[in-house]
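A single chain comes next, written as structure tokens; it is the form predicted on its own.
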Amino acid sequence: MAEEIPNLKTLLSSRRGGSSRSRGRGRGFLGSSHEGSEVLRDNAVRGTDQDAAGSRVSCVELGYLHDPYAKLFATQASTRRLPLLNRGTYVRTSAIDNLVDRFMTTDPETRKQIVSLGAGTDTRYFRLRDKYLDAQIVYHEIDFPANTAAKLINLQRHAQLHTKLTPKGLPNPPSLGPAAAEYHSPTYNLHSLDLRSLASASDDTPPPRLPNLDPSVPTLILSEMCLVYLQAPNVSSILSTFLKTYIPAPTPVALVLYEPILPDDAFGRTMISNLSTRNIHLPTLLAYPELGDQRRRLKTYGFSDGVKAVDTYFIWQEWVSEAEKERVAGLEMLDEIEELNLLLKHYCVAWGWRDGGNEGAFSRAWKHVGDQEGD
């Protein structure tokens, strides 16, 4: 799933004294029906996944990122994105790759587990298989049935993908039914599930079984613009299900979030307005508007051994080496430096972990990752 970038021309003309028009929210034919509105919102959220796929392809074709699998999942014609949007996608992807890589290289001989929420067309599993040939990793992706079914079609269609679904590789596409929406193996698992169903889990109505999810293995949960679409109480309940039922203590577990922040300034208000015209709403943006709020939310979820949060401007300034900045700057002309900095300051990466009280895998993996000062 992906975010929609605000209309920067409209925003910046307003900031620079130009005129701007307010845009009213249209009424959909199903607007009077709560159920119909839910369907519209779900469809809008699912649609953002191809936006993200297109952004990755744009970055790959220009040399920002190395991802031989991105094109295999994109259904839209390749379109070159604006330079500042390419830079934003690069910073986002590189930042999460950095945290994942540090997890993977800490105790590399230890079996590890990654759970990607709302994974959509994400290619991280395949890239990790290339990068860590001998790693003992079990990877899980969870998404709407429509998204997992579409991904399975691509997995069956492309040998570059289905040969990496198991440690020894599959010489032939997996044999699945025409309406298949799930796939399970000791290495890669695609779960067809609406995450909201986990919010109502209880002793009387336990959550669905997730095949091959190991409750005893250090587990990293990823949410790139996924949980942001849900109501904050539902997010708390979903994560409680993961931390208490699926991955109970004392198993080490961590969460990495990528979400927008700062909804109350001109940029934030424009972002919310633009998204609302697409029937997309971001409840956690309003519930956790600043970095301090992001840190506090992670603590309330139960990540008691460490929490950190940084905006993507900080990541670009502090995490990216000068040599890499120079390489990226040479890929295409970027004149909108002020606009880029504004964009980067409105997105963040926040992460927290539970190591069982000791200096476990996550504490050691992320000990030297820079945090941003401030409440």
Contents of the next structure:
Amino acid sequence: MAEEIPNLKTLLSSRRGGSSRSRGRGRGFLGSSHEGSEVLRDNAVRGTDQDAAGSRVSCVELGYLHDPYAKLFATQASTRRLPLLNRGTYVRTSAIDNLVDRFMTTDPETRKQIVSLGAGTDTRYFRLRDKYLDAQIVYHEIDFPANTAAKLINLQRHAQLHTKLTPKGLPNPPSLGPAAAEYHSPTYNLHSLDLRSLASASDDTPPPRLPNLDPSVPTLILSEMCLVYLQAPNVSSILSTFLKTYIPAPTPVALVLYEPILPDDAFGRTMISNLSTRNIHLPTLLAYPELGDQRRRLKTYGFSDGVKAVDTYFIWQEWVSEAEKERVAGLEMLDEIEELNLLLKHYCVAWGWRDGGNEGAFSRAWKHVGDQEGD
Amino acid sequence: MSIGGSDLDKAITQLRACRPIPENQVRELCYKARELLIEEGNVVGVDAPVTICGDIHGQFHDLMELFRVGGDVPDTNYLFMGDFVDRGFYSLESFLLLLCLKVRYPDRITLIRGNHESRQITTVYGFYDECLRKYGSANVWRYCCEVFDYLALGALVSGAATSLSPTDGPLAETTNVESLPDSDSEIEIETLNANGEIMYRYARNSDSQSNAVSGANSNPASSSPAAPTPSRTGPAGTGATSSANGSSRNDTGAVLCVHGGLSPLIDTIDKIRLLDRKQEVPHEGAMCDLLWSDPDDIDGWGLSPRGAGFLFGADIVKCFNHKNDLSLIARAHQLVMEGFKEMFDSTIVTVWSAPNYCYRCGNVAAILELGEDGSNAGFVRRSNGERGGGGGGWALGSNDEPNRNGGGGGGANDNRRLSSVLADGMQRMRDGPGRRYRVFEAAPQDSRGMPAKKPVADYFL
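Switch from the form predicted on its own, shown above, to the form predicted together with the partner chain and output its structure.
First the chain shown before, then all remaining chains and molecules of the complex.
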């Protein structure tokens, strides 16, 4: 898969002008030019997904998380992660589950739309189908073509995934060609595209059409370690496309972000330096270093009815019940307390919404979710 | 073949180059080490001067940096407080080198057991996998684990000087000359950087201590996330104290060194001596607690978030130190961003010797040097009598604001709490030994030989 040069080149061309010269280049040229190094970076970013998948499997196998689908997607041999990483993955996943669950259970009879950016091998759609048997979910995942194609192969290989690709009661989808990178149904959609193509949309060049994306259904956008890899102005443009073009007001729309914070202390500086040796760069980390910056950016995007941001240390302390803490602490002996706390303080969940205020779907869903003090 | 004499020196040379020695040599080395360690008590007696080190965790190149900063064996007398293995990429080379040095210079290096010197923990945190990878079998891991079972549980340092003989080192760039105490002052604490330059110096006299506070604002580590109080002033890690009780005793009690901390089952050092230590670290009980517990800002005892050992408060430490005639407990076990951290009016200190822990945390490391009493012979200690009666004097811990007027503050609170549980005489705490901390950073990247492909996910991606 590393051989493949993602289609983003063609997409970038709308801004850069003329992409054909770089398309289909051999690997030998990579790194020899600015564009080549960008491809290397994109490959590095796409590679992060298997990292996440492996971490998820480790968590499931040790009993931190219940996710029967995780191992179906992991291509790496199952490696047991260190206890602190398992704990961190647990906190991250259960925190986002918490916000999604509250969304799902608010007006449970109405249709709900979820857009997962850079979804990769994420299993949330399948878990939601199991958990909310009667819910009407319109689920969208967006990722690089290489990632969506790999996912589609897995979706067709495993019956327990394949049968969930269509709404309940409808026949299974037909099998797709081996080269397929897209899938669409009334309930599950896999869009193969580079998110940056949404940033370059303008009045003259409308953004790519996302089949089955419903502009009138309350929509939750998820970015778990996705938008953080893009430049801050690009992220603004992408969200503007969502909030103005795809899901225009007054349809309720919300964004949940999971990404690192605090780039300027010793741990943060080391993180940036370590990741850069893997060719991974986190531009928005520098743009929004603290929780207050995260809240402000969400407001700027147009989430005018509420913004909250908490670090994952706060989530472990405040959101996880004592009984659940005890259960999780009992799974593995954890000797890395100081390190874990450092790590947890360097990741945050930030979320904001536009839904017309008090009686809006998101305002009600997240009314009782605690925000962290401090600017 | 037998490992001894020149063979041992060859092995040391090879390990210093970060190259593992053959399996049969490891077996021989471990056998010799066990013969030596079996003769040691649970609590090893060590005479000052000594350099006390905290966790190493397989960061071999940083261990070399430690020897560069602290002096080589046998020139320097070392005491390592455990956690030689796990997490880093070179647990094997680090532990075997320390073990070779122990066998070669048994009186110049003391190794005590950390909670990672255990079969169960090493299978989770990397040492087992590393042995398997480097030798193709678990034999070497097994030999090492047998040595772990014989490591002492603690050490008792006696004969440490109450004040430091000043170094003539140059000042570090960030150090404010004005902030240093007079040259004739009795030096209680000195912090040096890796080049031996003076970063801070504290006299036992309170006045110069409060002078030092302002100078220490330049402390680069004060922006560390580990410090909960952003406005914190004072030197990294220190909770300098004076014994402001009108006492003018100039002897210092012994220093207990243990990896983790205290145990509710242990109230005297003699009780440690009675334990049967030659076994895998149990999941609970006194031996487990000594290797797993942590000091914390609580009263009495608390449950540990680690799932083993306990948390213990200032009252526990002060009571234990008094009862056992200790002036200080030195322990490791907890990552400290500044390399060391004194707590509870300097009755306990955490020393952490793995810089940029796990190649991820961005922390600095430290070692603690205690001088020998002889160097201070005949010195008449300056009396603090005029400041008498005011409780614990000047306290400066990461959670306490220093009280510039002396008397009150966190220290006094601690002592008030203490006085409610202890007899009056208890208030007379032993003066701590003079403490010289050498702070150092991770070895330069190019010399570290970090594998290009890391075996574990380092961050959440």
